[in-house]
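This document starts with one chain, in the form predicted on its own, laid out as structure tokens.
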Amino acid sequence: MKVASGGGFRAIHYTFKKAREAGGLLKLYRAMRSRNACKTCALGMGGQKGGMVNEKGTFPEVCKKSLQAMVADMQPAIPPDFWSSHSIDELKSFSPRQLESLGRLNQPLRYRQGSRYYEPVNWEEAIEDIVNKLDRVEANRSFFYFSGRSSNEAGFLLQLFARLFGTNNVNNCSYYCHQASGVGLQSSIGTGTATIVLEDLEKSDCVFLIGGNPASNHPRLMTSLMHVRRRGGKVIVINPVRETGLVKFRIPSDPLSLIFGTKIATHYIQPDIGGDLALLWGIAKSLQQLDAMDHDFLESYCQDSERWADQVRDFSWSEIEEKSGVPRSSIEEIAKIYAKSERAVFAWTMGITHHAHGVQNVQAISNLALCRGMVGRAGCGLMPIRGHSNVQGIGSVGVTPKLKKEIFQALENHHSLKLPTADGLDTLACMESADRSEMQVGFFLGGNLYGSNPDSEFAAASLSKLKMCVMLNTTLNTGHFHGLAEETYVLPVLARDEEPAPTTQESMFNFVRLSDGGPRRLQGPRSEISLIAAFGSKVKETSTKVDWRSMRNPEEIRRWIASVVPGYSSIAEIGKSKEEFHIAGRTLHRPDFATDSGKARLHCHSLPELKGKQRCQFRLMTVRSEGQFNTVVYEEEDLYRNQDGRDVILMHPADMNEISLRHNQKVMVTSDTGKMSNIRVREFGNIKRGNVLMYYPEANVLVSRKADPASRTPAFKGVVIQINAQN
């Protein structure tokens, strides 16, 4: 049966379906309700006012990826006899899926090269080969990655040893995500997260919705867009794809929504891919035209207006419809919305970050907020939609190639450290360093590196050139059997709520709570920061520099992060208070810009030629199903797209019948990067045509690794590619 809405009764039945995974509703309730933070989005949850609660203190709030990363987590471990059954050979060809469904790894593992199966070891003896081969490594040789899982102690613990073991190559999932979002931010308004709280976005009367699709990825999102809309507010979605969850959502903890539903979306727009920058400049233009902008908060607060200004006039509307993929009249339309608005909020998801203009992309976003004065004043602002739990916490403490000039300073003169002064690479620079042999290790606390390469033959080689791997994960993936190092080991940690101390995570409005963790399920998994405090305290040029004794200790980090990190002195009492506290400087309710003229800043930008005009050519966006998390494939189906697997490319049926394609055919798919054969391609008049809509990361091996300059985050929409029937 097609799925018309999102949300309602069938996620309910989910939530009992993966409670019966879970071993039963109350074993499950009472995961979900422990003092811990969320371990999928970063929309701020749990902490001191424990799981299912929101930052406004409502109860219940829970979704489907909160309880899907959970159940995961609570599954038994993998048998012991499985490694000597299965060969890597065998296992290459699991999906995510199978992979992730496999249980909870419980013993450190190693590959070396020549083998066909990887070997449990004991604990003793693999920290003890790990650090002999670190202790031969230059420094400069090795690289550091992070995903957005762990917690700010187990990142800045991390990130201090690779510092002090001699290295700046030092990075987080981000670059592959929204690091266009911080850069975009940070070039126009001097910060680089959120201006606004979760209760800005329930009183705004206006919500630009750009380039993503929380209804699957981020559904907590719905209940504050439903507030939105009972309220008489407007939201106007920009997408190349009409997602049935942004046109209708039911939510299940609210009775009438559940029953009846709420219409989300009361404009829906949908550009080409790649055409957001041209939309966005048109959306300007049509102001300029209404005179609705403000004037006198231009000339106060921001500089570059008047240029800015002019790049509007100048652009023809003509350009503007053609590399857009929007009529005028559409763009009119919203735009006179917008006029009207008193309290907006711009929010947006890696559709916008994803291309090579991407942080061209944010700026234009930040302009448009600017010249109505929609940032500075409560209930209005600028809002990236963070995909990981704590990935921007992990980037406040440090995970960064360059630390911040106040951390560095901190860390050498109150801590008396010496640190390397060297440029580090950005995630794709090492991988690219990696396939030149310049790299030996890399060392990576959780996610998959491979899975979130563009180009994934390259990524797979650039691996397998390293001397060493090291991962740290809680559950098998991809990158544990795909682009193997000479020799390899993956390394059983514990999951937030099994810390035997709490931590702590930052949440996407700027929140720090603590999460109190809780009893292991599993014997065999360790704590990342006890792991990583073993290991500086053994590897030759890190032992003596710090006592990594008492860093086993979570709050003697937080004493630390609160002496070096900006915003971040309240950590130092957490621990005992239990009170969450929130980054001064960030939320922007006043227009106190942090950039150097103490104002805000208007981009000019040159429009980018919308690509893939040729017959069988087409504009390809990779994304998530609503069965995912990140790289993590929870179920196979597309619930939402009515989709029931993943070897699929979407069209538009106008798009098909033109080159001659039938429903379920098998079409070979290829770019200038690689190529996918049997995939089944499927009419799917949700799509705007000339476009096309594969899965991440199965399509990442179509995706060159073409990046933006400004910020390294490669492009994984807008890539041309071409689609030819299989016999």
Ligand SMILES: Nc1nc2c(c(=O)[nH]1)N[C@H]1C(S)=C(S)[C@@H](COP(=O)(O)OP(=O)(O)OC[C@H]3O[C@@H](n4cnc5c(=O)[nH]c(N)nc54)[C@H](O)[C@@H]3O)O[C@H]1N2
Given for the second form:
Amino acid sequence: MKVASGGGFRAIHYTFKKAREAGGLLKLYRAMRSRNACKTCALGMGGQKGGMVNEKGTFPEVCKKSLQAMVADMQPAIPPDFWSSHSIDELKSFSPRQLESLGRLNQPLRYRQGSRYYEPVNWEEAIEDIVNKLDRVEANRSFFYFSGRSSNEAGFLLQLFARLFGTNNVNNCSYYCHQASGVGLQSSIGTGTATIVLEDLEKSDCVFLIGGNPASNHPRLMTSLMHVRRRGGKVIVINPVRETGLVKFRIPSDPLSLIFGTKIATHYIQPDIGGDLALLWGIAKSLQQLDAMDHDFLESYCQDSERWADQVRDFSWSEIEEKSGVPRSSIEEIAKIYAKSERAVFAWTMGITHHAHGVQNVQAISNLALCRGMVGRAGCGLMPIRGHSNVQGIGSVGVTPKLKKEIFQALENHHSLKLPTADGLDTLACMESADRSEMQVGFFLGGNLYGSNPDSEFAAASLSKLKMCVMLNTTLNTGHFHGLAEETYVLPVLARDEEPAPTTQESMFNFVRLSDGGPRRLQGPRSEISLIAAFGSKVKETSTKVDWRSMRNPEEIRRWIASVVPGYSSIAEIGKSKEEFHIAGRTLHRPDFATDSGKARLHCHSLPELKGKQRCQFRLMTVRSEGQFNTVVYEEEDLYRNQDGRDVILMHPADMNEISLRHNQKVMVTSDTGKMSNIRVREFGNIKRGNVLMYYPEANVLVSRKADPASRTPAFKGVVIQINAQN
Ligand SMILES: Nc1nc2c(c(=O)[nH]1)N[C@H]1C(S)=C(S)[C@@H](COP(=O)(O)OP(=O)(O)OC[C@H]3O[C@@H](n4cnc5c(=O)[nH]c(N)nc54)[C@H](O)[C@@H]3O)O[C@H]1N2
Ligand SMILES: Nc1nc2c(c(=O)[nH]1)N[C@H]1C(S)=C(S)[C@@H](COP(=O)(O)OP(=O)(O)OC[C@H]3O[C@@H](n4cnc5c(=O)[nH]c(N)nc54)[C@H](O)[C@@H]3O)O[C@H]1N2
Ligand SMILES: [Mo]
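Condition change, the form predicted on its own to the form predicted in complex with the ligand:
What follows is the entire complex, opening with the chain shown before.
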């Protein structure tokens, strides 16, 4: 059946289905309502108000992904005899979905080169072996990668361990995600996160939603967009794909919306993949022609605005139209709406950051907001829609190659520590260094570095050159079977809602939540914090530098965070007071910019040529389906795009016609990095001509390692491919 709206009864029906898998509705409901921050996206749910409650206190805010993540954690353990009966080669052929549904990890596993199997080992042996290896490696030949799922406390502790061990090779999944937002915003307004809180979004009269699919990836944002529409506000979507749920969505917690559906987009603009930069400059040009700039604001609070205005004038409409793929009339139409808006919010996701010019995209969004004075007031501002539930917190507490000056100084001065000063490497640089055999050890807190990396063949080759790789995970993923190091350890950890003591997370609105933790579901896994503290106390280089025993207590880690991380002082008391808080100095309700000059800066750019314009070439985006969370696939189907499997490439029917392809025909897809065969080509009228869509992580075979020089983020959405029929 063709799906014509997002959300709705299907989402409710799904809840009951998942409840059966979890052992009953009441059990699942209790788990979902426990006082823990939601495990999926960074919109921010749960915490002390209880699960399924957002930052405005609205209940019930349910999303399918959070149910899936919860039910996955409620799975029984993988049986101990599994490992002797399934070889690594066999498990390599398992799909991400098969691996996730094998169950929870509950005992440490070890693989040694030459063997065909993982072997379960006991905790003491695993830790001793790993410590022995760490004691023999030069610190700068190790690197630490963090996903954004772990707590602030675990993140802080492991980066501290890495620095005391002697390396700044500390980075998180953000380099493959929102790094361009952080770098772009920092260069423009002096802070790298959202300038607004959730209430502001609902007060705005115009929301730009650029390069994201929140209907599927941040479903609870849809409630806010519905409120904007109901109050007469405009929602302008900029996306090469007409995403079903952005056109119409049925919000499960709203009876009227549930039955009749809510129209979300008032305007839908379809640029070519990578065409946003030209489009954003085009909107500015149109504003200039309408004389709709806020000259007073530009004069008082911004710098470089004259140079910027000159450049706006200099771009020709023909260049803008050609490089954006959007006709001038459509650009002028949305510029007029923006010109009338009094409180506009600009929100964006991976369609903006996953490009070789991602930072420029973000700067251009910021330019557009600044030129009408939309930053530094309530009800309007800039809003990168973050990915992982605690990716922002992990970054705040120091999981970055270079520590913020304040953190570095406070650790050295107040805590009398000596920290390394050599430049640390970003994620891709670590992978490239491993490929040159310069790295010997990888240590990963969560995530799936193999699966999330561009150029899968390279990723496997590079990781397999390591002498040792240690991965702390809850469930299995492809990274546990591809690119195995000479010695590989998989260490099972507890999920957030199983932690023995409360931990904290930071939402994309800079709000710090307290998760209570809860009873463990399985014997075997250890808490991330206790495990990191155990390594800290045993590794020679780190053992005497900190009292690691006290660091087993998250209260003590929070005292450290409070004393070193800017804006985080309230975290010291949160365990007792239970008072969740907004981080000081982040929300910008006044135009006080934390740049050196105190003013926001407008940036100038040249417009990149649209890629893939030769005959038989197409621009490919690699995106998420409705049934997955990053490299974890819960369901093979993509409900909203009406696909029953993931081995597909979605293409406009007119493009198919032009190169004589039939619906469902098997094709080979080739890029300059790799090729995939036996892919089914599917008619998909919702995508703009010349552009095609495939699913991540499988399509990482095709994605090149060329990255944005400013953010080091690969162009996961900017791949040029060719398609050839196979039969
Ligand atoms: N259900 C679910 N939720 C998730 C995740 C998940 O995997 N599943 N992952 C989490 C994470 S870590 C993240 S970062 C976010 C990701 O959230 P999104 O950014 O929404 O995720 P993507 O699937 O990468 O989708 C990108 C969207 O950008 C559009 N797009 C592609 N190229 C371009 C372009 O050049 N220009 C424009 N304007 N648009 C383009 C695509 O059509 C698609 O709608 O979601 C988080 N939430
Ligand atoms: N081609 C392409 N590549 C991409 C993207 C894309 O759009 N296209 N998106 C990029 C983006 S935005 C991101 S964020 C990255 C994602 O990169 P990662 O964050 O590295 O990957 P995930 O798939 O989210 O990691 C999933 C694993 O985390 C573990 N896990 C879950 N919960 C916990 C926990 O509480 N503790 C611990 N220790 N482990 C846990 C589970 O074992 C699970 O298998 O991928 C990037 N790669
Ligand atoms: Mo992400």
